[in-house]
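Coming up is one lone chain in structure tokens, specifically the form predicted alone.
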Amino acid sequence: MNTLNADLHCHSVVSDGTLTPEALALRAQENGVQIWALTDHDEVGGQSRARTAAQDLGMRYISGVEISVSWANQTLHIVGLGIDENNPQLIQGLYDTRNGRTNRAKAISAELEKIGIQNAYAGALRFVGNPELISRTHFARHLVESGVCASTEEVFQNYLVAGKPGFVDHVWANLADAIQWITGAGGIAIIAHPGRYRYSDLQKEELYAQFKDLGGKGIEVVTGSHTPEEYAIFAKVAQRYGFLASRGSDFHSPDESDIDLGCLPNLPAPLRPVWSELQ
């Protein structure tokens, strides 16, 4: 089980990504996925196609949803897999959570402005697929297209982040209802990329009790946001708390992500992958 390719996270232009659904699944066979799940942000609108297309490529196919939750005062994001996403309790949690993101663009719009760089939500609209869904990732992908940065890794240095001109912080789901949402929709809710967040030692001892006890599952140990190092790190942390494990790139693009679907390594031996437990 732990030796099958499964890429369980990555984005498609229904969230912040720049392919399609049917065109993420073709890489994905392409490279060798076996077990594959699209997890736009707070969104379930890609699911249809993502498994038709999975489907007819000959791909196990596993729904999926990344929901961003406010959780001491950082943004946190909770996977979904195996989630029905027709489910009315999760489309309007999932609804409720995207609301606002407008007005938070235009803030973030207003800011770039004090320093001189003008139009950026006209231009950040230009990145968009979903306007529910405009993010930091369409304001960052306009100030590489304006020449501002060279990259988007160059733009989440020295912008949009706090701090940093451009941030404007903004309260998502609570982790609570995230939870509830996944689980009710018969998912397995999985913290994701758990190396990215800045908490102390004992926020994280925190977060992993309180996830448990609301219901949560699992955790990334895999990921494209991972050094080899936060494997082993993670790897003991879902051991430690009886997690089940899960392994995803995190696509969003072939300009701009570090690992392409499928070209992750495997999930270490000891631990139960959660595609075990998925139908």
Second form
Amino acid sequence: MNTLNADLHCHSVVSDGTLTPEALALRAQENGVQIWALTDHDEVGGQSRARTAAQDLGMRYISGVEISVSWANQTLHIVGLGIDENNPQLIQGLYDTRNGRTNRAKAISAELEKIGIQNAYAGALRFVGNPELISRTHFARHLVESGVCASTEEVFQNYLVAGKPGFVDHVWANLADAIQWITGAGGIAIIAHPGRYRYSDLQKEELYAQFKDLGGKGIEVVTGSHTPEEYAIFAKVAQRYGFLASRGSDFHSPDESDIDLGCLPNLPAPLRPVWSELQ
Ligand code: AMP
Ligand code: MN
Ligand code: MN
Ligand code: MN
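In place of the form predicted alone, output the structure of the form predicted in complex with adenosine monophosphate (AMP).
Now the full complex is given, and it begins with the chain already shown.
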């Protein structure tokens, strides 16, 4: 089970990726992925296209989403796998979560104006595939294309993040609601890329305990966002809390993502893979 090539985290043009669900499915299959999930931010509009494309290519498909959550004054991402994407409560929750993005984008643009970067909202919109889903990634692409930065990585070091120009604080879904939408739709809730959060050690333990109390079941261990040292750290967290373990590249674009679909080490042997619990 642990040696299956599962990639259960990536993004299409339906959120902030640059490939269509069909192109992602083909790329995943060419890279040897056997079990695949598309997990667009706050949006399930790509699910049926992804499933059809995956099944046509002989891959097992698991439905997915990545929900933006605010917890302890920071943004946290919760991946939902095996959800019924037609569940009305999930659809409404995701709609509400997406709802503030356009106003936030206009506020980001106003912040960038203050440092002399004009019309960033219109610039970012050129990269948007889904009008309900404008993200910082689209601003980052605009800032690269207009010559402000050399790469999206450089953008996120100098702009759009807390303490830097173009940052706008935003309140996303709360943790209890996000877990409820996922579990209520028959899915499994998973903490995405835990190595990326800047919580204190105490807060991290509080997060895992609260997440588990609320019905959360899994944690990403092997992801494109983690170093090999972090694979080991979060493997231990998974064992300590009895969490299922997940594996996913978080692939967004051939031009931006260092880790391609399916190109990750296997989950460490003692862990229980989340795909063993999904149909
Ligand atoms: P948003 O949901 O609009 O706040 O945008 C979050 C997205 O920005 C993430 O899903 C990533 O795709 C991208 N992002 C955030 N931080 C970084 C980073 N340090 N490097 C590259 N991409 C990032
Ligand atoms: Mn993203
Ligand atoms: Mn994420
Ligand atoms: Mn992601």
